[in-house]
Structures are given as C-alpha cells and as structure tokens.
Amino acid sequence: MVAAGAALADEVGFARLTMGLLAERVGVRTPSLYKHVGGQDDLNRRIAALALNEAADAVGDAVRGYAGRDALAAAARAFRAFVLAHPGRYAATIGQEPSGPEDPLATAGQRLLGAFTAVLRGYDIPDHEVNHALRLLRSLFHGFATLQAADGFQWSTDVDESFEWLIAFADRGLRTL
C-alpha cells in the first residue's frame, strides 16, 4: 500500500494524495485502507521513510568506491536524480519529525545522512564542523533538485551545466575548509 502511495505521489504530487485517491487506485474502498495503514499521516511517514530510504540506497551506491570530488559529484548526481524521477515522495520527507531512535523514519534518515558523511570523508573536514557541511550539502541539492522538479529554472543556460557547477563550487568550498 505504501509503495502504491508513493508512485501516486509522484503522480499527482505529495499534497494531493489522499487516502480516497489511494483507495480508487489500488481498487478498495477507503475504509479497506485501514488494514494496511493508520490514516494520512501514517502513510505520509510511511512514504517519507520509504523515501529516504530510496535515497539512501541510491546515494550509497552512487559514491561506492569513489572519494573526494568524484564522491561528491556522484551523491549529488544521483540525490538529483532520485529527487526528479520520484518528487511526489522526496516532498513527503519535508517536515516530518521521527517520534524517536528507533522510527523508520529516524533510521531511514540516518542512513541518506551517512552516505553524504561518507562523501565528507574525502575532505579535511574538522569533527566539529562535518553537521555544518551536511547542511550545506542538504541545502545545495535539495534546493536546486526541488527547484528544478517544480520547474523553476526557466532561463535559457543549461541546467545540467549549473548543475556541475555547482558541484565544482560545493567541491572548492570543502577543500578550503
């Protein structure tokens, strides 16, 4: 039921699913849903941890074997990918909060979390200062992913070239640390 979700999410975007909508794709009526989820909210966290661990597992693979500036471009690559070929289920990630150590959700987050710190251990990144370059790297690619999945890069210069220039700029940033 989460995965049907999450591909209708994608569809018809994160808040405009509803249990209802749910329901007459998978064929049941709505009430029928409730075997399988709690109501809404459990299924947006439900999507969310899917979600993230979608991400997590594109990510990690992305970066394996690689290291510094390759790493990065290949996490950022395929973060961006990820956020444009499922948008509706990346948007259900914003703003849920885990109940705890042990929610999916909170492990799910872990997981994308540590592939971008494996992607930090190619610079000479202080301890005390890894969490502000996870920030970092969150804000750049989330923004520029969730901005090019709405469309909003409508000027003529190619996407795909700012794209690399971004990770060229993230990669000097890193190494100046």
Second form
There are 2 protein chains.
Amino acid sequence: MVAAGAALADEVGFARLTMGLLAERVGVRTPSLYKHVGGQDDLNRRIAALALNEAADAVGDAVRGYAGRDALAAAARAFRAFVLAHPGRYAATIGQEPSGPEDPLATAGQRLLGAFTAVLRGYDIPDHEVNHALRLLRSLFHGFATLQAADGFQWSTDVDESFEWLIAFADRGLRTL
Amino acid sequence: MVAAGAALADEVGFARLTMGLLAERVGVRTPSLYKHVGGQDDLNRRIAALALNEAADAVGDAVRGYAGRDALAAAARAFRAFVLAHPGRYAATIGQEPSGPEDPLATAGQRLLGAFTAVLRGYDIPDHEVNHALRLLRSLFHGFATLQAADGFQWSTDVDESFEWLIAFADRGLRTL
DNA sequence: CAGTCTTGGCTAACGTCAGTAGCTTTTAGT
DNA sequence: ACTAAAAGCTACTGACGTTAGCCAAGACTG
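Switch from the form predicted alone to the form predicted together with the DNA and give that structure.
Full assembly next; the chain just shown is listed first.
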C-alpha cells in the first residue's frame, strides 16, 4: 500500500500523487484506501519514512568496507543515485516534521544520519564538530540532489563532474579540520 | 497581487496558500483573482520568481563592499536570513522548472546565481572550476536553508553555530583549490 | 458630450479530490 | 458451521480551482 504509493509517486511525481490514482493502481475504489492509511497526510508521512529508511539502507550498504574518502564518495553516490531513482518518494520527505521521538519518520531520519555518521568516523574530527560536519554533509547532498531533481541547474556543464568535484571538496575539507 | 500571495504564503505556509484565502486577503471574491493571474500554477511561478529576485537582491546588497571570506559570510547569512524570513515564498521556488530562457523564473535564477558568482570572484578559482564551485555553494545553502525551514532533523545543537562552521568550511575549501 | 472599449468586479455553476457514513462481502479463527 | 474482524463497496459532503457569462466604472475617441 505505502510501497505502491511510493512507486506511483516516483512515476508521476509526488505533487500528482492522488488518492484516486493510487486506488486505481491497486485496483480498488478510493474509500477503501482509508482502511489501510489514515488519509493523505498519513500516506505522505509513511512514504517519507519509507524513503528515509531506504536511503539509509542504500548509504549504509554502499559504505560497508570503505573508510575515509572512499566511504564518503560511496555514500554520496549512493545517496544521489537513490534520490534520482526515486524522486517522488524522496520529495515526500521535504517539509515533514516528525511529531515526536517515537515517530517512525524520526527514527528513519536518525538511521540516515547514522549512516553518514559512520562515514565521518573515517576522518579525524573533534567531538564537538561532528554534529556540524554531519549537518554539512546532509545539507550538501540534500541540496545537490533536490536541485538536480528539480532541474535547478540549468547550466551546461556536466552535472556528474560537478558532483565528483563536490565530493573531493568535502573530502579535502574534512581531512583538514 | 503576487506580492500579497507571497506575503500570505509566508504567513500560513506555502502548502496552505489557497486561491480562496488570497481572495479573502485582498478583499475580493475568488473568481476575480483570475483577472490578474492565470491560475494557481501561474501564481506559484510568479511568487517563485519574486522570491528568487528578492533573494538575489538581498545577497547582492549584502556582498557589496566585501571580498573573500567576508563576502562569502555576508552572502551566506543574507541568503539564510531571507529564506527564514520568507519561508513561504522560498518554498514556492522548490520544484519549479523554468519553461525556457525567457521565463522570468529563469532570469531570476540567473540573477541569484550571479550574486554568488560575484562572491567567487574574491577567490582564486580556475576558470573550469567556477561552475562546480557555484553549484557547491548553491547546493550547500539551499540544502541548509530548506532543511532548517522544514526542521528536517532533530537539531540538538545550536543551528547558528553550525551555519557559521559551514561558512568557515566553505571558505577554507575555496581558498585552497 | 455620447458612444464604446477596457478593466475588474460579481454570481452561478462544474469537475476534481479528500474524506465520512453505513452497508456488504470476504476471510480467518474457533 | 458460526462469528468477528478485515477489507471492500456505494452514496454523499465539503473544499477548492476554474470557467462562463453578466455588470459597473472609468478611459479614450468621434
């Protein structure tokens, strides 16, 4: 149900994800959906939680066995690949605030954060700067991925190249704190 | 009209900006709005263009008279301040693709980009890397601002401090290319 | 000054969509 | 075989975006 919604969001775009469309997709009349989800808000939040968990898995898997720059590059590429492959469900995460620490959305966010924290362990970062570095990485990758997904880079230069440049930039910065 | 819409979006949140609400705000019945804007899509795009132009102005003004690290810090702070002061209209810019080079949205985006380009002139950046650096800055600030506006994580540590740390990080990286 | 065109407002209506109420069917457990 | 939960359905409501068609006020022109 939520998986179908996420898939549909990836196909038609998150903004065009409608209860009626989802019902049609799963071969059911619209009101029947309400036996499975609380409503559109609930559906959106669950798609967002799914997306964050999947992103955390993707980043976590990609990082396994690597450290330092290799880990950073693997995490970055995995994250971007995920967002580009699943733009709809990732868009669902934008503008969702977890209602509390028990919210599945919050724990999913924590898992993703944890995956990036693992990357930072490969660098020599003072304790009190780890949170700052974490926010840096999240901002950087979230920003790049969403801008590209929205086609925010209208310029001609190759985007892949920019992304690799960006990874190198972050790596250099993290190595020289 | 568009200005009123932008103001309303800032107040109630972009997602809750409705034609009926805007009509009420400007003291008119809903259908009368269509004498001024083409519809909700058109309104959204115009609000987005307004926001990008205002952001470009804010960044451009803030940078004037500074260079290097001072310019970068001024630009970054101005941009973030703008997004936090006008979350609704800035949210309108997310996920809007300009229809062509003549689209006011595209030219507004170019102006904002130009403001950041001015900042980069204060650093010694090889020609072929300027575009990469530009995308870095845009991703970084867009990501940070939107994540904070959406309260995307549980920010336990002070956000202002993280932002200043992020500025310092970017400055160091740009100085040592 | 009279006529006309433009501008900006209005009411009435329609289509789409989220969501609710209440009933029926299917299915699973005893 | 019986019952109760799970999951489906039709019918309906209300909110919203949007269009059609009409009307009033002001500007421009003969």
